[in-house]
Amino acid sequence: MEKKKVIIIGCGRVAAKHIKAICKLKNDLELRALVDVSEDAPKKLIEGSKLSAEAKEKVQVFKDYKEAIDTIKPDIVAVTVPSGLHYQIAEYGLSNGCNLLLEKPMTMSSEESRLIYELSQKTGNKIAMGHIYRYFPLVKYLREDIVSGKFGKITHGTIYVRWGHGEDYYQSAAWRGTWRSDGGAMMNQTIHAIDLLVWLMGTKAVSATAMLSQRLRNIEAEDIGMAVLKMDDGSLASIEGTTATSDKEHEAMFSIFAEDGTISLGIRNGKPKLNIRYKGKSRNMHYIMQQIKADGIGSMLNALNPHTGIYDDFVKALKEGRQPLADALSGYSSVDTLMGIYRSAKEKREIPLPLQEPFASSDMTGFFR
């Protein structure tokens, strides 16, 4: 099968990753194009990185994120741009035959990612979300058995995102930190961990309650939130994420709760944290090997970049027609859920999942005025 050619729309930070995954998977994908508004980044970019004098020269610089769909007719758009311009380009990229690989969130408002997962299924183009905690070693063997119910009846969930940003990371771009274009630490740092909570449990929210508050940084949104959700099955998650701790010191941390045991696992500064016990015994090893035999040792690196992970599940996917493994529902249902809870704090009371009217980020505009 020919190689799936892949644009990236935006050249910050985290296009690096990107294409670092590329290189990773150069057999099965090709980078054909960057697009920015800025001239310098995308030429940074490609001398940061590790492809080829020979891929380095398939890839064209574009401007205008339109023009390179149209030109280069990708199989694949990665879309890496601010979240407040999220929906415009996935919009023109479903309308225009290609396959997206969307950063969280899918938008900044419940409505837009309504409108853009139903254009999915309606044009049968598929959305992988960079929901990167669901790439994770063991994940999916843990989700297995828990859904099965081989732990036992859930009793509740806890996710803390503890990840710090000093003043210079929100000073790097006029929009982070603000309600239109990025959120707070609820929306930007802690929305994957709220998919992943969710999704491990096998339930879905059906209210959320939340507090948010400003202690330590100078930005519009929030830099601490605290929710708790109600499961359809009766269960609890909490939820706690944060951006007013040290910038040294990034963790977060997972946590499922069941009659028969308790799953936790985490990530603490780049290194793994895992704590899995089932009827008073360990079942660390058993997860690590199943996680071996079935993908390989190399999997079990997926960790130090999530979006290898990305890539590769994305392209077997298209291969075998099946639906990523964070799929468009899972944009839509994570942002829905993220709006409840910023609704819930603007209003003061528990909010019904999912929502029965739009809400976005930008009706928090001025909430701590």
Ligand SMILES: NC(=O)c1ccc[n+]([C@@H]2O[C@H](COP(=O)([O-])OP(=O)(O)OC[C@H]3O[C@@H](n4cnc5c(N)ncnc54)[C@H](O)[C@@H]3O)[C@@H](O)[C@H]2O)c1
Given for the second form:
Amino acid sequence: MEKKKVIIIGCGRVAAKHIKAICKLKNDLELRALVDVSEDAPKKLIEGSKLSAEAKEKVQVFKDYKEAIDTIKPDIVAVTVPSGLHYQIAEYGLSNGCNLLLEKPMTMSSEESRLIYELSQKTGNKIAMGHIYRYFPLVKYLREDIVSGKFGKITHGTIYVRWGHGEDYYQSAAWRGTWRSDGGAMMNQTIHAIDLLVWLMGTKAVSATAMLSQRLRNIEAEDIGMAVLKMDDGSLASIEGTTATSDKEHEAMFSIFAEDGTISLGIRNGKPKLNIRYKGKSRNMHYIMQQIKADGIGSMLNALNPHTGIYDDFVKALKEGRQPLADALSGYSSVDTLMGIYRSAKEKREIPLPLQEPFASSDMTGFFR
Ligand SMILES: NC(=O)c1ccc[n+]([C@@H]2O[C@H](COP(=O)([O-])OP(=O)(O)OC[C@H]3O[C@@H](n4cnc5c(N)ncnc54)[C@H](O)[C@@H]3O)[C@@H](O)[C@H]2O)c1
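For comparison with the form predicted alone, please write out the form predicted in complex with the named molecule.
Next comes the full complex, this chain leading.
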């Protein structure tokens, strides 16, 4: 099989994880261009990468993403620019025959996300979302058993994402923590966790009730948010997302409670945490062995750089003509849910989902004034 040509648009923090994944999957993927408005960013990214000298020579550098797409005609465009720029680049990429590895959140509004989802349907070009949690080991096997009813009736799910970031993080780029280009802890750090929880529960959110606050960080948007989602099977999901914790401690935890068992999995400072119980007994080893047997021991390491899992699945999805694990619909639904959460905080009421009218993160401007 010919290698897929990849270009990366936006050469900042997350782009380094993309290059790491491309290096790991060098038999399937070839990095052909880096694009950034800053001259230094692509150079730093290449220098800090483990690309071979030969692979480095194949990488062209552009300042203008349209020129890069028109020149290289890539199979995959990785969109790793600030979130407020996702829409315009995704629209151009899809309209010009490219598949996208689109970072989360898909866009900054329910309407733009709907348009991108519909455009991918219309053009047939695929989108793999940067929803890293779906690519954690065991997750897809747990979902199969939850959805097939093995754990019995689900009562509720909970997540907390305590992803501390200090002032230095927010000061590192002007777009961070702004309503228009980033949103706060719920939109940036928690959206992919919400996507995982809803997906694992195998149902859909039908309403959102939420509150947001600003406690420690000097930003425009929230540094802490709490929300409750009502699901269409009557179960409930609670969500806590914050960056107002220590930047030395990064923790995300998912739990699902059901009639016959509980499933808790997460990550704390890079170390996985797992507690799966079925009828009072631990089932941890059962799921670990299932993962190793089906996908090999190496797949357990995807927890260290989930972007490797995203690219690996995307290459297979393109070959098999199927949708990737975190597809365009997951991008659109999670933004729609997030916009419901923001709207609920703004209007102090329960908001039905999917949204009946468009809502954008920028509609929150002035919320904390
Ligand atoms: N999935 C994940 O785990 C994950 C982790 C971190 C960030 N992200 C997402 O990735 C995106 C980028 O985040 P980051 O932390 O890497 O940001 P960053 O600020 O570190 O990097 C963004 C880069 O984009 C460049 N850029 C800005 N405008 C551009 C343009 N018009 N054309 C080309 N380049 C342009 C900037 O110069 C910068 O180098 C965000 O949407 C964020 O939410 C996802």
